[in-house]
Amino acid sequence: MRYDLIIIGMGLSGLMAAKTAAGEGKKVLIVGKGMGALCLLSNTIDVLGQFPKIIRMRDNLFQWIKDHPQHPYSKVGLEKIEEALNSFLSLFPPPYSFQTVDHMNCLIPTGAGTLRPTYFIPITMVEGTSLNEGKALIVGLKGFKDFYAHYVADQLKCRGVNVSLSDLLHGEITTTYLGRLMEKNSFIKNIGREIKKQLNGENLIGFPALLGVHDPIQVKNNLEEIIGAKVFEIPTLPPSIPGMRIFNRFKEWLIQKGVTFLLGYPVSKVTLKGKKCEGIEVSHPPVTTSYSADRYILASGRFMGGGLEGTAEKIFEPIFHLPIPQPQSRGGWFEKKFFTVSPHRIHRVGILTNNAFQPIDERGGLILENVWVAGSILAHHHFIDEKSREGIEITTGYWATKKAME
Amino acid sequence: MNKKTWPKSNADACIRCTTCMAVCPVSRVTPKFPGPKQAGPAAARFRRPGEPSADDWIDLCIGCHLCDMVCSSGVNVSELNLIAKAKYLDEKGRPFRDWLLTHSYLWGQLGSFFSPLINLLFKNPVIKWMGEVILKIDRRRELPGYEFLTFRQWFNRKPTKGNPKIAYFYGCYTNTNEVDVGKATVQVLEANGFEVTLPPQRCCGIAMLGNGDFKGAKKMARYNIPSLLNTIHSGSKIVFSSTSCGHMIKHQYSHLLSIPSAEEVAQHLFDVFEFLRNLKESNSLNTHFKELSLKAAYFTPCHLRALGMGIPALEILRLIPGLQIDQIEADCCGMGGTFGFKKEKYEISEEIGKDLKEAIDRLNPEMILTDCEGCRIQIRHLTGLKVLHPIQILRDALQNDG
Amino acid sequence: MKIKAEVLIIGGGATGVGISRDLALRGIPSVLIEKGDFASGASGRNHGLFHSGGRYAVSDPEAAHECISENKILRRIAPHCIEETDGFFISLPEEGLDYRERFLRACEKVGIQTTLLSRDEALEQEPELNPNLLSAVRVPDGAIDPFALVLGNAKDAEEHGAKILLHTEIISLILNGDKVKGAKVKDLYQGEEYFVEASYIINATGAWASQTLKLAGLPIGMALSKGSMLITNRRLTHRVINRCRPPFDGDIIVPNHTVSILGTTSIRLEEVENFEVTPHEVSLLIQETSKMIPAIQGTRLIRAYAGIRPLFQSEEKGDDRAISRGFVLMDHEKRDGIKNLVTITGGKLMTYRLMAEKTSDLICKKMGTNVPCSTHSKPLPGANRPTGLTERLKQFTTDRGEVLCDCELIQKEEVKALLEKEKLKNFQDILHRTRLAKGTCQGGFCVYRLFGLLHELRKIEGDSNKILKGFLEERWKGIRPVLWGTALKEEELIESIYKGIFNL
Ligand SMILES: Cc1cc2nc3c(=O)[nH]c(=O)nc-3n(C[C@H](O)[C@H](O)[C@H](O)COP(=O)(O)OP(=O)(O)OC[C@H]3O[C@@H](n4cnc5c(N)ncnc54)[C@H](O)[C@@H]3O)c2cc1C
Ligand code: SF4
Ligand code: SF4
């Protein structure tokens, strides 16, 4: 089969780049070995939170990018990154929308009752940032062991309630469970009953994120309504279903458009001819089948995603073999602390590009003419520890795709 | 992976990650079963050979293969509670019920030849009622009807046309509940020039498998695999029209089932759509397709989805003028083969045909399309509305002067 | 404050539990002080072979007696402590059979029962086993749940008038002419000190042996030796697997609950704490195990760790693994003209009881008493208790409860009761008395929900964030040596949720 282009990854940044492909009306296909971690690990969209200085998003960016030269922001440069940021949130129009807190860093509660600093928040997750105008209520659900509201409360120096339902009687529940459930009228009325009793002056109630998969903006107004207090998500454990809302649009969106969709298999080899990919091939045991493509991006993420891989002896990129300068042996990979001031040195490598993204070797030498490269496989951030996972996934998604486009 | 040790060890690659908790459909309507994380790989852990099972919440897996497909591990986890749920249902014993359903080809010739008097039984309340008190099969359930005359003796009837050569695999739904599936099947490949042709064969035995009956699933792949290779041989491709079958042969046949030359068959063998598909590709797919004004809504069944060959059905009927198709937003049906058709279960099914439901009525279609027989029978059953596999829209399409 | 105490036990791991509930129901009363949790010292640290004394049959036929006859009493008295798999010692091409003779003959002589399997035998009951090797002799080793056994008999000791302080160190030993008088200790969590009178000491310290008697000013010849130990995710064979050659590293495969303990190295050491599994020894112990079981060089290691063994300079011979295994019983009576004080260490977590009744034999002798032992007949509070896997997994589809832990199936009730039952201070004591956190993802998810149980039940003070990351740290030392392949995906999601969700 062949295509306009084949994007390898089915993360934030593989579906970012879909949608920027798929937007222009080319033929899209996508891949991916499994859904990423969209579903697991994103909650909002954090863009660079490891300042949470009361400054302008833009300014902090700026900054960045002055300080930081090989970061993959710094190669999006700033317009860019905004285009991009706001190519993501055309997607999610209102009601279920994305905002910021006055362009600047939000702070979160999260399940452990830390805060957090985030950037784009959906609208579910707005009045959690302005905790201390208020009088919160945390409230957990019997039977759900992925959130625990005492424990949070007890950090947030507020109450917390453990609700327990009829409708929840057996031992566990499990996150999706109770997002259903979330979406039937009648245990929102139950549920929304329960809270109202345990009231004592609280005005903002406090709930694991788990708001409904479909129209969270319903369940939200409608527990508003029967409880007659303001309602904010709180992302806790993973599964994550703000995450799978965002994966859910983009599917449908992608579909729409018309982008075929190749979820469960991995790719097992690539052709090269020269300094080209002519196309690759996936595997679903016994049968491999062909694909082929003017351009490919690669954005298959880091460990997690299969992107990278590491054996006992080295890190290697297993779909085109890409380089990936790393330290010399194992020793290198991880502190002897896991909570280190500078970043754990693995999780800063990954593959070089030039300004393009196309994927260059240590000299500099283009090493793939149609290919380039997205997302969190980039060398030369930690987004862990910078707090930029959402962000580095949108604007390289999105910026790779373009230049690839060009 | 290693082929020989997989999927044995494949429980060892779990992350632990949830990403299978995100999508599995029954533990999202139910919490007696505990999930796809728990109830493979980590369950795994615990099951040791020589010991009793202690999992009946195993039995409660639909196979849908949806944990497969959105594990970045690679775990195989349908497949580790298939094997789990095997050596429990071979311990406790199978109900008649599960030997009727499995076995229907058996009785399906016979069901044809009575099907008026069969047809009018599987309707009537008491039947339903006895059926449910004896057979444990749930009497919310339609069962389908029988035709009179199977698709195989239709075909035989009929003058044979056309060049090169192309085997069918029909399936037995398709030969005694859904005839005008194989007709159609045979009159777009024949519409596009190709000779049809019908290997012997049987039953794919997924049904058996599904309910972890291997032995019984085997002997129909010992039968179905040595006369698809003679048809390979004599120089043929072979398509399916069923999802379930084709899924069956192409995949489980040599991974689950270690059928020899299973691998051979399964590089010849297509979903038809994806045939189509391919013939479109090197541009000799006949498209002169007839307008036809139709609001109609596409689901990817499971098994289609488990084949890993995209939405074939749905880019080429985008391909019909005047057909306005969407993509149904749901994941699973809630069928799972033989699943909904148990007492024990119906809830479950019923549950998750609810979500498929809902997704249905916001696009509000005139019709439904998809690939699946187990698919058509849940959403007749929920919506009462038309459902037909794509091929027979695509046959219309194609019938420009009747 | 002042504590008057009949005999004063230090050391909780296995050999002073022992000690302590020997003399309990001896009815002679005693203190036992424990500087950390039950077991924190290689009794929580080793490598839970059950042994047949095989493994010393050639070597040390006296070690391998008392583990034999020390075998048969431990079945019956602690069944639930034990799993009793047998063990096979496989002889591989690379040595011939020449050791495999002498261990058959060594194996009689000492009264170990043996069976021999033909390569074909041994592959049907241990599909993973080498294909090459050439023969298999069976032998009753097994399992043994060092933390059931030491935690058994603590509740036993206690229930018979024994008394038991953990969390509180000896600082010094304060002599009086040829006795010592008694310990000055310290309460570790509320930093209060105070004195235990005593009439009589009973140093059970193992490694720290030689530590706790330099507090009384008495130097003796004593070194370590560092054992690591890998563990892998799943169990890879029913059976305990050993290399039927001369004791050498990475030469034992044991079957643990849900996973399999591969081991060990033997590395001089100069420091009792601090100490961590280097990738050097990683390295040696996938390759020599691998031996066994090809399938170790791919399969996935969820920790690593290593116990302490302390060893006697007077005896020191060549390899460490050479000196015997025996145990030590010093009278300083004899030793120091110190009248009341006894030392034991060494020997091996198999031989605990026999090293208890004969240090209290010795207290009796002292003391003037002769009432005769009877832990080898008297079984272990729980001995009735069905334990294994298919247990675990029958017990979470009847409950189908809360399940805390999912790797290890531990449910939300069971840690509640513990919660509720008994005091416990510290955060790992927990970890300690359940096997949450012992499973693939090492504590990455249940811990966090443990954290919300103790909120929701009242029992924690303090920056609970604060411990949590102790415990991260503390699963960082164990995780950090095996991390490659599977276990970096898993680490990736693991701090992404810890720093990254919950921005600790
Ligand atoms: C690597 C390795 C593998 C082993 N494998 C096996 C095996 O497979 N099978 C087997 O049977 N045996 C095995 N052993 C041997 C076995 O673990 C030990 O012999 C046994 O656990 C010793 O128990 P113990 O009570 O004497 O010492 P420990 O368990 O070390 O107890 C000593 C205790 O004293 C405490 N303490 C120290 N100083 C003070 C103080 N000042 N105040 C208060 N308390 C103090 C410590 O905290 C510690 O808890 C192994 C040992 C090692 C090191
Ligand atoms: S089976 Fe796969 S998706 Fe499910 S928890 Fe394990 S690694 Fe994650
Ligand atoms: S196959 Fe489907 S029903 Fe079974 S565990 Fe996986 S997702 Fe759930």
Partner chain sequence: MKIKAEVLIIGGGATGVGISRDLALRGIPSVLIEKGDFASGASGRNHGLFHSGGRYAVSDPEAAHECISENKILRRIAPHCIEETDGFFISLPEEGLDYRERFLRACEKVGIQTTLLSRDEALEQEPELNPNLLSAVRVPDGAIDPFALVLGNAKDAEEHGAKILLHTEIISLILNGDKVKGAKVKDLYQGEEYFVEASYIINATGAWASQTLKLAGLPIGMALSKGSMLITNRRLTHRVINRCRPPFDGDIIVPNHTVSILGTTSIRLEEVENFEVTPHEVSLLIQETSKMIPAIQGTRLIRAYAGIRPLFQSEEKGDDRAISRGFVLMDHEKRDGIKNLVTITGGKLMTYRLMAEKTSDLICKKMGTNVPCSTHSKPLPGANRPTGLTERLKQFTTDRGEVLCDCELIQKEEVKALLEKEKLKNFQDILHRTRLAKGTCQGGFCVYRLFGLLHELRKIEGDSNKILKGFLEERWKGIRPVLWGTALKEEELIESIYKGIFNL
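Rigid core: the largest C-alpha set superposing within 1.5 Å between the two forms. Numbering follows the first chain given and starts at 1. Since this is a predicted model, take the numbers as computed values, not measurements. Compared with the form predicted alone:
Once you line up the core between the two forms, the Cα of G332 ends up 2 Å or more from where it was.
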Second form
Amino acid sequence: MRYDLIIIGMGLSGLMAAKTAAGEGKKVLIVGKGMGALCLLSNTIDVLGQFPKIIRMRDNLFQWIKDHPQHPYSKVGLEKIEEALNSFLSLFPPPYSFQTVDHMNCLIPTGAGTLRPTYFIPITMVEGTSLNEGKALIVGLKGFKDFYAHYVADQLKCRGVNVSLSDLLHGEITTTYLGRLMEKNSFIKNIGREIKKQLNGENLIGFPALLGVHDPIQVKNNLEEIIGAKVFEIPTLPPSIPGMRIFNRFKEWLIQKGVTFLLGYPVSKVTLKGKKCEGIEVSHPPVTTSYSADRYILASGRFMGGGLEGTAEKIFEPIFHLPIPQPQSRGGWFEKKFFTVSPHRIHRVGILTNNAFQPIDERGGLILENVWVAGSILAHHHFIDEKSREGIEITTGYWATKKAME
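What would the structure be for the form predicted alone, given that what you showed me was the form predicted in complex with the partner chain?
Shown below: the chain alone.
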């Protein structure tokens, strides 16, 4: 049960770490108590969404690194960020690929009827970036409570309709249920015909992001052929079908490369000796199994993923018990006003690392020699406000592993 690399965390940073190590022929184990935030939140790849879409992303990143020397991007550098992003893109060749619009942020419609900036978008969402008033028909499904077509259409100044398919839908109508149904030809034909009846000169159809889990391009093409108009996906509330597609693609590729997956198994204990980790224990009651490796990547996420936990007194990292710099009182985590120019300190908390992504203390001393840290658990970023989560996870997952393999 010994590996070259053990990765703790099944999110995008952990998957990128596994891809990077497996690509170099290493024996890899990836452990996760869940499927990570990909299947909940990710629809597109945010790299840095704070900047307007008229500026090229390369220029945005260059200035950002200059202005934020402690940010995870600054530990990597511009050229290496691009290398990591290209490694991610290589996993998604056509037909289901990720694209940019002129290498700048673009605006895509959301399930709330707003437009949000993002960088890499799946091919199924590209038509939505050129949305014009009155040119699109926003389609919802009666009984599906996670997408309100009329509300979205009102915000986007388009027309909205709800299609009834009561004869075809049974039981609770969920996102995953519809995503699987969309891969059945009989369902596609019926829904396509119903949408076609609702057309009133529109040449674009905005549809919730449900166009199949496994082959969305075929579903999209079939719908377009039946309707006679272009179809694009609009992200919905969690869970995320596009995020599931990303996860499934990684998992398929990694298993082919011989990576061992332990999905649904939390790490219950680590064995440390001096400044080295000698092994981990994975608990699946009543059985506890031990695994060891030369190197370890911690990519367990923030609070939602359990990578950070909090009590009334403190915030802590529960696996390696790495130190978290924090104020003396709980009130020090927050500004006096909820809406403030400066982000609340709680949003920037995380593990301190050196430029090789090894954990360090506040004085810069190395804590563990064979452990590297990647993803949103890192300190000195606010990925929600920056709109940078996927970019940080891809970049640090890739380069922390590169450093570990040296």
